[in-house]
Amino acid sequence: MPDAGPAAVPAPLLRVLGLSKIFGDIPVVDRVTLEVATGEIVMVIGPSGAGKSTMLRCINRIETPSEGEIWVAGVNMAGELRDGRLVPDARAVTARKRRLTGMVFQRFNLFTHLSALDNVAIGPRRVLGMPAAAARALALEHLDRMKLSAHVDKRPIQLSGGQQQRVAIARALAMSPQLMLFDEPTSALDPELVGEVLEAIRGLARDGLTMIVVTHEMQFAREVGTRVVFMDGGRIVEDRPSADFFATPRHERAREFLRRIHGGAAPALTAAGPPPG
């Protein structure tokens, strides 16, 4: 019987090749290349202005890249290649492709006049064409997943910031994305509400959902992330397994960043957790 040879390596769920986004003369994202496999949880960290959020917005096609390629589940998010040339998509095609990704923003962006249930059900009903009863059932399922079953009829103003963010997560999940993108999902929350949102994301990680999370929560990044991507000046400076990055960051800029985060303490985060302060 002939040797079958080595097993084929699955293609990455996300492939970013030479991505740049230039505003005026400033490259906010500068020739970034990144791959994310199915089931990975990639934590993106770095100083303000490093290009982290802009990179996510390009992946989700909220921003149009200045150059480079973005592939999600084998789909070219920027357009179609014809005779070696990239032909940009029509707006409707871009909207359809965007369903491959779910985006959770710093601000919750909920419809203030709708209940939590209707905020989650509106996407499956209007975008996916799901019957109203099925969309409501799906919304109830995801709100329960976010531990919000007691709040389904409340409007955003009746919910805490943490509850609103969990509604936003349920809304993104209801569209059945293959890749979830979180853009600093706790930055707009009071400190006492941060934990409930991080725990919701932990639950998604346990379920095996593929995620990219831009965060300033270092302990969360160390515990939950399979990889850490450290960005500075629009570029990826380090990309390593989380435990390795926090134990021995290789790049001086990463070491400096961690020292500042931890009040001048040594950057290493050991198994016992981060240094106090």
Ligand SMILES: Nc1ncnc2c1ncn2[C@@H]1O[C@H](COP(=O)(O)OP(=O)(O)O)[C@@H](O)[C@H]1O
Given for the second form:
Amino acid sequence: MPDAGPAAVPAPLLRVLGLSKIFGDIPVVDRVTLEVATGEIVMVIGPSGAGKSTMLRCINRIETPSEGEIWVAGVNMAGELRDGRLVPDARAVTARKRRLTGMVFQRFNLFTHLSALDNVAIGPRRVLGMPAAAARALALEHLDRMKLSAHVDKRPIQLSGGQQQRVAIARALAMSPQLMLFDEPTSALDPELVGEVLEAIRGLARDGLTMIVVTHEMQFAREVGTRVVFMDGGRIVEDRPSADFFATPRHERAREFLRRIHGGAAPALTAAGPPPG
Amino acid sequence: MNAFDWGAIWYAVPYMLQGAVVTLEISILAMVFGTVIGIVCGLVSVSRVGPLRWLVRVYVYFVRGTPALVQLFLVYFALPEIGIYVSAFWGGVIALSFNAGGFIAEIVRAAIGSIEPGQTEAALSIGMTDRQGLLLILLPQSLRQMAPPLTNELITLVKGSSLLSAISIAELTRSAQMIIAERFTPFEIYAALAVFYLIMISALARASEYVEKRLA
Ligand SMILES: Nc1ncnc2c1ncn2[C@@H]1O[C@H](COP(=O)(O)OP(=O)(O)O)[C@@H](O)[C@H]1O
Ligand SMILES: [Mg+2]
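Provide the structure of the form predicted together with this ligand, given the form predicted alone shown above.
Zooming out: every chain and molecule, the one shown earlier first.
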């Protein structure tokens, strides 16, 4: 009989084990291990080039990991084990597994030739095989949830950045993913449009959606995140409850990062001692 | 200098109109087949099907690297060798389609290749397969970029159909040559021939302008 392990501990929704992604000979993501339980909201922060995007892209396999394992909802994203050996998935199987996750990109990446409605409906219609009317109804529902009912027939270029990003969120949600991945969802936005997108993400958090959010919005990370993962140089340097992290960042690089983000003023740092320098 | 012989032109026009009809028939058929071949081959060349991609590469390499006239003779004389007997008309259509298909494959490949990778990533992120991403997202978006080079290619095709005079198809150029052989008025008839092509190609350019506007 196989060892089932302690039954009381629920399997995490996401398990990343020893994930590396090597470009050329540079490990852009370097032996990252991360578990995310259902309902958690993990804020990933860190300097540009830390490997945050690459990690997210490996989780949904837009990027193929060089090493390590990724499990989403108990599914091995790389393939199936047969006789102890990993048999890699065909690309069509990967496509199906990818539906476990939803992704929101920094630059929205809305389908430029489709209306907002069709951007959201095309997944349910073509990927899930829903009847056209049902896909349309579902899309309208998600667009309404994103407060976009007035804009359903517009093309992406007719929408503001904030509206586009909310369409992109609706597009991902319409596929009913178990885990949402946000890659700097507000970084490409004009400052006055950041709020509406963060508000939309807050709404999803309240609804209990499990999310990993790469962000530079520290106040948002602090308020909405249940956990903060600080990355630097391809590694997870700190992984702690959000309140703890912002109160007492342990690592110098995290302190320095927060200091830079706050433009020199880092009021939360006192508990960790005065920043050196 | 001899006076311009308008009589030769009035004599030639009815024959040349018949030739123009044949040129139009052949061109339209070759446009349709060439576009279908080109889109299929272009999609194959951006797909992940290795052996087919290689075949398309060889095909495009050949079409780009040999004169259309040589291709015409090759196709025309190769077909009977492999047991396909068709009229000169259909041999010409096949040769022109073969030629246009190779160039259009490149147009399709370039247009799809120029689309921002974020579109493919978004398609994958909602669970689309490679094929769905290609057919539902990339191809429709590349149509607009394909339109201008495709127009050029179709214009080239109409002009190239004059080569079919070499395999005795009574298309426009051939009909002009036959009148010249009869009336010995090469200047007048070739001038009329040029005007015929100009009219046809202007009409084609207008039509594609209209289509481009609709796509925009
Ligand atoms: N496709 C790629 N090829 C080569 N290097 C890459 C590629 N994608 C990302 N990188 C490099 O990996 C590093 C980490 O990138 P990224 O994951 O985008 O960091 P972050 O999102 O934290 O800013 C960067 O130095 C970037 O230049
Ligand atoms: Mg990034």
